[in-house]
Amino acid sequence: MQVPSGSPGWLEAFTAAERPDLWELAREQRLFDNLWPEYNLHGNNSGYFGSLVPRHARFQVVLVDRRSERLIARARTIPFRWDGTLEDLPAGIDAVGLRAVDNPGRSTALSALAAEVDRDYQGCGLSGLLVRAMGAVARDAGLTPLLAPVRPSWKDRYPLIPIERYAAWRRDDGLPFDPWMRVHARLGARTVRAEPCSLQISAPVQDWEAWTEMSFPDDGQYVFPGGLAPLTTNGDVGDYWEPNVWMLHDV
């Protein structure tokens, strides 16, 4: 695929359909797993990520540094059926992934799932380029709009603030308070709805203790490193719902 305009000259962009070898390399070597808190890799319903390639290979994007042939970024998306109304908009990332897999119908829109940039290349504007690349594959396939269940990058600093309030915070210039939401807004996206229950992770407390390097000695609610909302423990089980914010790009 063509790299988005304004990209550095050393950057190359490919879909997984064009370069399945690069996509497999990222999967086999787990190149981007270290970008996520460990708990984020254990969603109860995240099997839809496994359906992306080869079924939806043309909607997955990788960025390569041509100078070193190094794979440096990846965008994961999924096409889904949506009638364009808020009532029909899935309740977050799990719901959109499950709809796409379990009740696909005729896809009418594209949802972002993840935009991942190697730590050595963060701060270079590649996350915005990934969003623009997602918009390009959506537009080329006639799947518009592009929606993104955004994981706010500073929400872990305010885990006790409801996502509806956090999503409404603005800077003096009118842009979102959250940096990742701000990237989307600068690319023309608008906030559609906050989702308090977007990604579900329910697991044994001992797993949560290993993932967070904390102890949870009693039932209750706990704030933990990297968490966007509190963890609730009850008996031997820890339950967590990660919030997201739906943002819509008219591509």
Ligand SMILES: CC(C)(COP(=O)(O)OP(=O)(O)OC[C@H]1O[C@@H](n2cnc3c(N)ncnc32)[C@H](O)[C@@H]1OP(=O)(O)O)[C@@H](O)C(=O)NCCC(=O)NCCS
The other form holds:
Amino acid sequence: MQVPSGSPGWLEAFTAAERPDLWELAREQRLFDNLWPEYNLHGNNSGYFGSLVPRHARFQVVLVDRRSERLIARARTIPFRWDGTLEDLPAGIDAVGLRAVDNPGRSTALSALAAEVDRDYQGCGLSGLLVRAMGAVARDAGLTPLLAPVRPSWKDRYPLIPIERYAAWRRDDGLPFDPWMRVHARLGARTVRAEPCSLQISAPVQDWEAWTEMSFPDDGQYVFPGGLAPLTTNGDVGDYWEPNVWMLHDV
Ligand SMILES: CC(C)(COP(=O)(O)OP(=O)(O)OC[C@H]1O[C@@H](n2cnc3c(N)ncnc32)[C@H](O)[C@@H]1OP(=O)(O)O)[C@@H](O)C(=O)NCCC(=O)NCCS
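Switching forms now, from the form predicted on its own to the form predicted together with the named molecule, please provide the structure.
The next block holds the full complex; its first chain is the one shown before.
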């Protein structure tokens, strides 16, 4: 695929259909796993990620630095059916993934699932190029709009603030307070709805203790490193719902 206009000359973009080998390399070597807090890799319903390449390879994008042949960013998306109303909008990332897999029907829109930029390349504006690449594959397939269940990058600094309020925070220039939401907003996306229960991670307390390197000696609510919301422990089980914010790009 073509790189978005304005990309640096050293950047190349490929879909997983064009370069399945690169996609496989990222998977095999877990190139992007280190970008996420450990707990975030254990979603209860995240099986829909497994359907992406077998069924939707042309909607998955990788960016490569041609100077070093290094794979530096990845965008994963999933086509789904949506009638365009708020009532029909899935209640977050799990809900959109499950709808896409359980009830494929005729897809009408594309949902972003994850955008990942190698740490060495963060802070250079690559994330906006990734979002534009997702918009391009959506547009080419007639799957519009592109929706993103955005995982706000700074929400972990404010785990006790409800996502509805966090999503509404603005800077003096009117742009969202959150940097990742800001990237989407600058590209023309609008905030559609905050989702307090987007990604479910319910697991034995022992697992949570290993993932977070904390102890949870008692039942209750805990703030933990990298968590976007508190963890609730009850007996042997720790429950966490990751909040996201739906943003919509008319592509
Ligand atoms: C979120 C992510 C994709 C952003 O990618 P990026 O290429 O570094 O982002 P950009 O360079 O385009 O910067 C985007 C904004 O974030 C800010 N930013 C980037 N890196 C930052 C950092 N390390 N700390 C604080 N702010 C940062 C930038 O200043 C910019 O905001 P501004 O232009 O208003 O100042 C990347 O950090 C990442 O892969 N994170 C881990 C996975 C993840 O959380 N993905 C998003 C959820 S799907």
